[in-house]
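Take a look at this single chain, the form predicted alone, given in structure tokens.
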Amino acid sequence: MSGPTTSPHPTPTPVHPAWLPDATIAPLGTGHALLLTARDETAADPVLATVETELRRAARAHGGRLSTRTDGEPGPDVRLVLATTAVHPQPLPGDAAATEHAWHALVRRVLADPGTLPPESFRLVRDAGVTVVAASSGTGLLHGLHHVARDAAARPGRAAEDTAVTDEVRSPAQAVRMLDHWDNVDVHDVMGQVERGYAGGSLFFADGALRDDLGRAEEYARLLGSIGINRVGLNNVNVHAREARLLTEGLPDVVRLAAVFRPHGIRVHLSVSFAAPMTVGGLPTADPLDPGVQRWWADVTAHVYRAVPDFGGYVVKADSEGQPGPFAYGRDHADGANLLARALAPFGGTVFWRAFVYDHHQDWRDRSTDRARAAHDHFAPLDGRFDENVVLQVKHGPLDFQTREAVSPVIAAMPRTRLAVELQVTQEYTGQQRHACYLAPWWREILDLRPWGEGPTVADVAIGDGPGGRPGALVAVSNVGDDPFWTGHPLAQANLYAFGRLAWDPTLAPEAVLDEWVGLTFGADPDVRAGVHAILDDSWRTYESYTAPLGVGFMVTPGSHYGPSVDGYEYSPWGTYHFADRDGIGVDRTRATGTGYTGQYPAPWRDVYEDLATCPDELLLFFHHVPWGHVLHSGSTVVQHVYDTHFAGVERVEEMVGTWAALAGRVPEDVHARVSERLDEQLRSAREWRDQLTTYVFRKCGVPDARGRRIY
């Protein structure tokens, strides 16, 4: 197969609903909503209006009613109530309270004493089969609307007879929940209109500027808003010379897709380039210590503000492969990070500064050089440098979102700093949404992860709760584009989901998660719901299987990244080692024989990680170079897991292709013939990987398939 799709191409019809389409929103059924509100709340608030149009389409769907406060007074059949804090309802006069019926008396009990809450959060009150969800703004009544449907088609036919008293209040964990879009305004070479995008162009951009229908743009902001995400980067942080003018004569543009998301409770940033003042500004330099750069990026950020006033700041990815930053001119990462956050600070504004830095014109035969350690050496000696509205985005592993690969040790080595910990929802390495691959099960083996061995976790760090109890961010590169699905394969719509849900709540099992979006998107069929678990639970560790094992990485096709290609990055200057020879494989990262990796993690993992004894499985050869012949804690030899492992992914694949047959007829059939398409190809590709790495490891070190399996 090719590399991604290279060019945008018209907008097919009809446009697939994923998790939300009219009938999800279904928690009234045939009965009557409320929606309460100040008089001059709804006006000042875009967000009441969303809340108000997903009720409508709710009752349109459904069959029930919608009434608002200034529709009269309902009758006794409301079942779901939405209010605002700032509605007081007062007691029915005289003889007409005896007719109050008990949404009444429940709404002012609730809205009595509604507590503090803040303007993402929603307080949640059932009792004798009314529903009240009360919250301080719009924002946290569409969350709470949204919960409610959440519940309705998780606990298909349990939530009408359900007659247990609840009372609750729900916030988000994380403050920040960012999907950071890779789109570019042009097309630009093999990467394609959107960068490392599976799903084929921008719902922003087409032809070279800026869609003039944002539809699909809108439907997508309601797709983000129902599961929590509250920013949105909107351009590639490899920054081309269009996109860099987004700052300036494409500020409109962006005024636009500002005012698209806004309804939905999403500010916009852009991704900025660091030589703006230069190719933008027409400044000789760009040192982020000249006055007249200083200048130059406080002007020009005062002007973004006065265009889009809840403008979320700056994305930056600087002095990384090629982008320009702060070291051609003497200054280092917090002297550049820095310099944008104090133009963005009076408006109370954030720069996002990518860690991604290393050097990618690596010699292959200096075994001292390590990708892996590069974020940690520029970056940890800056701790406390940063200004406290520079958020520091980590990749989650130190190198590249491999599909398995060790939790940076960057996130526990910057207590002074704000974290934020960058997921990569597109695909890029875990089969680029050609292959079946729910990744919330390893996001949660991440986000769980204690970096001290004890206390605070990943998801802690990020949250502020870690030891500097700074708050930081949840951020993920986003998979859709224009693709009638989304997302390319129907199926990585869980994927986005996941985020969304893990970013408000990282607490949440992986398989309730997908249970929800199963719910939503195909209904109750319990046959779908099962068949879909089947395929998707564990299809991460199968994709992993039948990849590059063990946590080796890089065993990709040079620059598309889709399928194996064993050595095609191990002479390259991209650091993307492994080292197999005939007497072993993996790259040694110890302190003590190795390039000492390992010494940047605090205890237990820095000891944990450098014994034999001790490394996990699934980590070995990320860290340890070791002979074919090693025995795993499994028991099984590193040689005869390759082959163990490889044939028992493909046998995976094959049962995920008969399961889904199976449904036929029993989900969409737009939707059947995309996944049962996408699940050949995934078979296809699995078998190839599954012959080039038995292959590959028969002919280094000449020991054959203790099962005799045929090996080529």
The other form holds:
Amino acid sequence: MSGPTTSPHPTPTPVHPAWLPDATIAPLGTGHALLLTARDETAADPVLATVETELRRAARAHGGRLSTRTDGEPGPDVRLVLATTAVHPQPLPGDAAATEHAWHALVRRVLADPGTLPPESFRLVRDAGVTVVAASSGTGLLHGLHHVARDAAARPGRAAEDTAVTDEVRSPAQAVRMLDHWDNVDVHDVMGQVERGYAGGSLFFADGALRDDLGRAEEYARLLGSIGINRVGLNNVNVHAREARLLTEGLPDVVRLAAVFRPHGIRVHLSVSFAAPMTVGGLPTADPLDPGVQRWWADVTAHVYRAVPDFGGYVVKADSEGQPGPFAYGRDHADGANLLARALAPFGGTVFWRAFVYDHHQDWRDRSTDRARAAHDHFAPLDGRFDENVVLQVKHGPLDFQTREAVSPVIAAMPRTRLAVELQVTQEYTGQQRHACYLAPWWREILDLRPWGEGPTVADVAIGDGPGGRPGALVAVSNVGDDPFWTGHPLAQANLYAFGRLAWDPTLAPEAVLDEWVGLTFGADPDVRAGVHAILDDSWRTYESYTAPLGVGFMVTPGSHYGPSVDGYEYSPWGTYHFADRDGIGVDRTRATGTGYTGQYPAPWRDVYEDLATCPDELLLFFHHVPWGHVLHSGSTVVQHVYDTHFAGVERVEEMVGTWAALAGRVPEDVHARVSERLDEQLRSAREWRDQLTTYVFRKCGVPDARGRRIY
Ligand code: GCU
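Starting from the form predicted alone above, please write out the structure of the form predicted in complex with ligand GCU.
So here's everything in the complex, that chain up top.
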């Protein structure tokens, strides 16, 4: 490969506008908006141009008007003012002061003493029907603009007349809000171009090259900027030969993609291969302690920063599922991560080093090895050894993005390390965007958990309010592709939206976030709002109810991870077993009789999970092997629970189908058709899950369903 690569691959049209149809970006309808910036600011801050474009787009859609600094004196009817704090409006001279417009006085008041606003924050002041957003950067203004738009959509018809007085500063809770793409330049085997992608091909690459037309990518960047995402990992963590060279020959592609994201306040990252000094650089080793290797990374990184001065840094999956890493040289992961951190440090870059390290060649007969233990076993002893620009990226659970699993014990174990919590927006194990499964309630449970029983939450640890006080990140794997609806299942857009919103503010209620999304996407129709809530609010629990029970996980078709295969992984090397036999089911992870995994948690969880009397039902089989007749806290036995939840889950999907059918004519026809088609598949698949699970359990234990329903 040499020089920038382009492809004439056609961009599919028409593209769904997601949560930014022109109708929703005009918080003031036909009103008059004013954008105030200092003279030399716009050249230095490309996000200001985005703010202006958004306002013009809104004005065009609604017959409103936008004025900027150079447009002369606006009249009295200005309703929205966006101003940077570099602007210092002067009082009007003499007589004019007496007739000064209300908006002008308000802007002067706000900007006379704007306070110290970090770059991504904004101050919002509302008084006498005028809204002023002030920020120290274009990014802050962009966040402020979308805040006002969201607010207007949440209160249809009321925002314009709003006379309530407000004066508040809004800032993101979490400084780093990142989406990782698992996109490949080339198409790889059965997984397609985007690993675990369920929405078509990559938005960035097609036909083995960067797309010539990056229009879709630009629209995507706009969507992400509107929900506050500020980092994007461009390529798959499994780095193949071609993608490894994005660092070198492919760098012009990275330059173009960085230019796509930059105007939306987003910095780009690359996933790199730990073996790159050999495979790309031709060195005989990739040993992190080898001076030649250190020089190679320093040189390559300097080269990247010359081309992309605001480059975010690297993402690394090392010694994991076949990816190369420091173990090959007898080094540990601190040696490996610090190698890259030191190359990035002179430029302010960060390495996101993934903790997803485990033995994927396990012998299923070996009961002493427990995959859930692996990340803690490998990383907890390294606490304190990572450089300050290393962020250890930890999957939220110890296994692998299951529908339900315990929170990873690593999150409580490394106070002297910056930690990122990694979520999965792409629905690998949660229905692959063929099933409606709104994940925000699950993410809220994860983020709200208090790893020490009291005190900081998981979200606090990521924010930097944990015991070590080190700021980390919230990261998720993206769910978009070149599908016209972005996410395959149009309702899966809600997950992308919710991730951005929860990364900004992890205390938001999932239902409120969904409400925003429905309002922005579908408008104010109360029946649509109610219908979408009815379908999505509990959809994660519904999905859980007809799939693997009580936290035991997996039971999915090997490879694809879609649909039921109860014993699919039972005798495999991947370390994901349920151990069902005629007497019982579940994984004994106790200290007393099992793998000792519960001992990786601090109190109280180590004891809560250890004891059958306190272990929560929904995680029972994750922590314990119990007889089929074991009585849950709910009062049901394990076997009867499997029967009841699986029948009930299918019934709920049947209701979802009916609810959506009733919305025909109330939402765009193409959206209706696509969701209907997905719901039909969800229903088929849910029945398959139900029938396989209930039949399997019945055949294992012979206990009939107390309610006599049909089991095969
Ligand atoms: C899962 C997933 C892989 C992915 C891996 C990861 O195992 O199935 O496709 O590469 O997670 O997060 O690295």
